[in-house]
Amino acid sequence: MRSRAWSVCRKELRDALRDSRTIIAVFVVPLVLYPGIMLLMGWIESQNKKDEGAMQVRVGLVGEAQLPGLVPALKSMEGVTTVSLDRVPPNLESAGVDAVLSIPPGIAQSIPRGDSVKVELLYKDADHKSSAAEKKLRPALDEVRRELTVLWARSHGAPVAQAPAVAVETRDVSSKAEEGRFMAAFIIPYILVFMVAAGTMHLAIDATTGEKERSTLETLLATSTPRRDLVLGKVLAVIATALAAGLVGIFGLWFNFTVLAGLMPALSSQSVQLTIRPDQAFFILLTILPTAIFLSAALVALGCFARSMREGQTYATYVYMAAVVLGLISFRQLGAPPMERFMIPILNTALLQREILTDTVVPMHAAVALGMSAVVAAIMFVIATRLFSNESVLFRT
């Protein structure tokens, strides 16, 4: 590497962390502001299921009394109040009811003669409220559908008081070390996705279009260095803030659901153990840097053409918000990803990235992802060259 891009990327880290705006971009709001939200939207969640349980509902019975059992099944559920009503409301609240439950006129007769019958739990899951007294009531549909069974045992002749109690449930056995593994393999290659773009922004148009609003461009183009090592030194500065970024939000990530989770007791039953190996951090740095490379020549290459920093940052604007929808489409991937969507910039470093963390990486999946995104970032920096050593679009105005 040539000495002169690398006293041109030195001067550039050196001007970005005098600039309070790059240090709160680079490390504060990753570290910080987004797994912080993370966080507290996890919070909320446990909070909204606290006060569901402890929230006094009201439910409507229509037809209760063809089911003896119903009631008093009900009435035994904290928080439930039954109110006993004729018919179904044309609407909740004029029955001033939160849920109805319906039971079919002539279910016992309907039943023994092999007829369908449909009893419904008619709420709103629009309305906070409602949807808390439908997951009060599951197990009184439980009830229903025991009273149910037995009432057509005993039309078989079946001489039975009660259903057995079976008991068909799912039960999740995933260990907190395999739930972060997945939670790392979904969350973080969308995170360093949006923490690269993000990191690049600001430093890469003040680099260029700044400089030319400071005047200040003119005298680094008087020296001796050549353009390519001007846009190299630039690029490389703009290449260590997006990757000094993306680190920082994965500890940040880290941090708050290992180890700040598991001191709130409200969370340090759903915390989990976001963990990466030292080889799939290798990997994953290594899938980061061409695109890297690519974001941070793309938007050198734009400070160049931008007339002004208010023009460059809507253009980094742009480039920002195209890589933040790319990283929301991995989300959107189950299985394996047809080959064709590790051709697409971006895109395909989320996926190698999630394969890498659930250690399911195909060898023609990398090599395309990596060669692809090498060629595209090869090409945006060499425009970046040729749009940096051209006055006419430097200083077009």
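Positions refer to the first chain, counted from 1. C-alpha atoms forming the largest set that superposes within 1.5 Å between two forms make up the rigid core. These numbers were taken from a predicted model, which means no experiment stands behind them. First, how it differs from the form predicted in complex with the partner chain.
- Shown in the overlay between the two forms, fitted on the rigid core, is a CA shift at Leu92 of 2 Å or greater.
- In the core-superposed comparison between the two forms, Thr314 has its Cα shifted by less than 2 Å.
- Val235 shows a C-alpha shift below 2 Å between the two forms [criterion: core-superposed Cα displacement of 2 Å].
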Second form
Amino acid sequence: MRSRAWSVCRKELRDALRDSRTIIAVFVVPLVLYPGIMLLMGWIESQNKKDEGAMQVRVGLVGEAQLPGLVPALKSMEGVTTVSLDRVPPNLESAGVDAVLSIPPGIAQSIPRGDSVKVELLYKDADHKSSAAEKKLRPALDEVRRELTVLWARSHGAPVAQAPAVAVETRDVSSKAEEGRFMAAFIIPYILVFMVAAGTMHLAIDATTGEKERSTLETLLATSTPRRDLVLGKVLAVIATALAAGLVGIFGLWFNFTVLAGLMPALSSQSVQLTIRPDQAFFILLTILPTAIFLSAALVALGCFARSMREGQTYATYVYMAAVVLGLISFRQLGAPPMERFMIPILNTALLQREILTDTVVPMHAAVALGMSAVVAAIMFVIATRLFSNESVLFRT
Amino acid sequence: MIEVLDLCKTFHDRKKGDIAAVSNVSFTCSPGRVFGLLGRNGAGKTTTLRMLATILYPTSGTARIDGIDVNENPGEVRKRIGYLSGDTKLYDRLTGRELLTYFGELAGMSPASIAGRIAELQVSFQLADFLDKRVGRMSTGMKQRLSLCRVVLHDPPVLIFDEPTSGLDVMGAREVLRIVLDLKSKGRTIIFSTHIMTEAERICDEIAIIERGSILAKGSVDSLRQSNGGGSLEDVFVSTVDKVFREEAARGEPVRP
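Alt. form predicted in complex with the partner chain, vs. the form predicted alone above:
Full complex below, order starting with the chain above.
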């Protein structure tokens, strides 16, 4: 029995090792894709940090005159501009600053008395620039802490080492809605790219390679319907499923983060409120259209080229992986991304959706993203039609 | 009417170079007659019929279907043909009616004419009991009847059948042949490929024996028998094809059975 089991095992392994999909799943994906994704994530993180370091931030200072060493220390920092404020503003945006360093009044008297004082850096974690300002100002906070400690030591004639800890803290003043918007802008475009790509994959291959595998292709080609119309019909059907996947995806995200979280108080209090306004949802759906057309036409073209469903599914997996990578690259963005990224299909949609969700749409970005996606989609459609009319492709063995 | 003149088809293979699948095939078939292409698997029957159905482009030569050249106006040719291949399957997730409606629409028929034609054909093809059933749940015989119904839905004057009884049991094959003869009696021009001698004897008015992409012999069943000195059609076929093998062997060519 065991030797027969071994025979079956050997046969299955021999069979599997001659299947390109197994080779890809067992060798290529773990050895190339996953390390590649890890490297890409690392590169994105390092580039984002580099960008953060190069950002120009405006910091509001309240009560800075009480600490004479503070302003020169801040001014020596690259990329930091200081603005003097009378009081802590109700929000950062109204004061036109990215962060506020607040030194409470009368600190010179409070410290010697041993009163509890708290110096705060107010910033928003849900804002790239504000978050960058907080990181830049960390050395300045150390300077504040040092000055206050020296002040206490002088007033008490005691060594600095005996000084009590001075509360110099950072406080994230992002509202839940702002946090939700920030998270939504990061997560939703990435998820939608997956959903749309996954939504197109099966039908595109089934409608093309599936016709070959079922031997229904000849029947179809022998009808009086022009080949262009046959391809167009198939692409339209795939676009419909891609849009449905996108629409259901948007609804699902909204339902989960808005309705379901609201029904579960524990979840609601702890989780971030991912909010999508109806107008944002509408515009996001619009941005999905050219991407859906591009992906549909590309997959239909690949489906026409593939000899079997297995081959077609392998090609579709490559497209899916490419979508995953482009989705990941969309994370490589702090502030306004450069124009050339809006020329790359899928990536441009993710970036444009991010702008929609953060209400920072640049009309030229939208025009380039939609225009380029439409152009590439049209090229893919022409290729799909040519392949569908090419007998050496349709009947290749 | 089908007129085929010096039809050739060459495929290019990266390893083997150019391969002549069909060489200088010529024949004609008139309305109300069945022309049989008799040959082994790989003899060139399917390639010939695919060129007539405008699925493949001829490398040289031409064919006229109902007077229209397949090279010059393939779209018009497609309007005039019904094509059925034995290994053609149907869409399992559609019902019989949905499938017929789909192909009616692809043929450019109006919804009313599709409905009228389905009502008419469901009687003659005995489809009524399963027309609204999903194709995937139909038996092989039901599917074949539905396939034949699809072929004649748009009432084409020329019908191309490529081994339509392939994979069918005796009863199913008889039913297909009955339908083909019925279509012949209605004046359709029919071309029918097969490798089953009894089928060819039963329904074909004229037969061409095809091997290595070339027509080796052509004529009515009786004339082919006479030219071979009697015997069955199978004897005629075997001796004709065997002659080619012997000639190739005499030329020292490798055996390609």
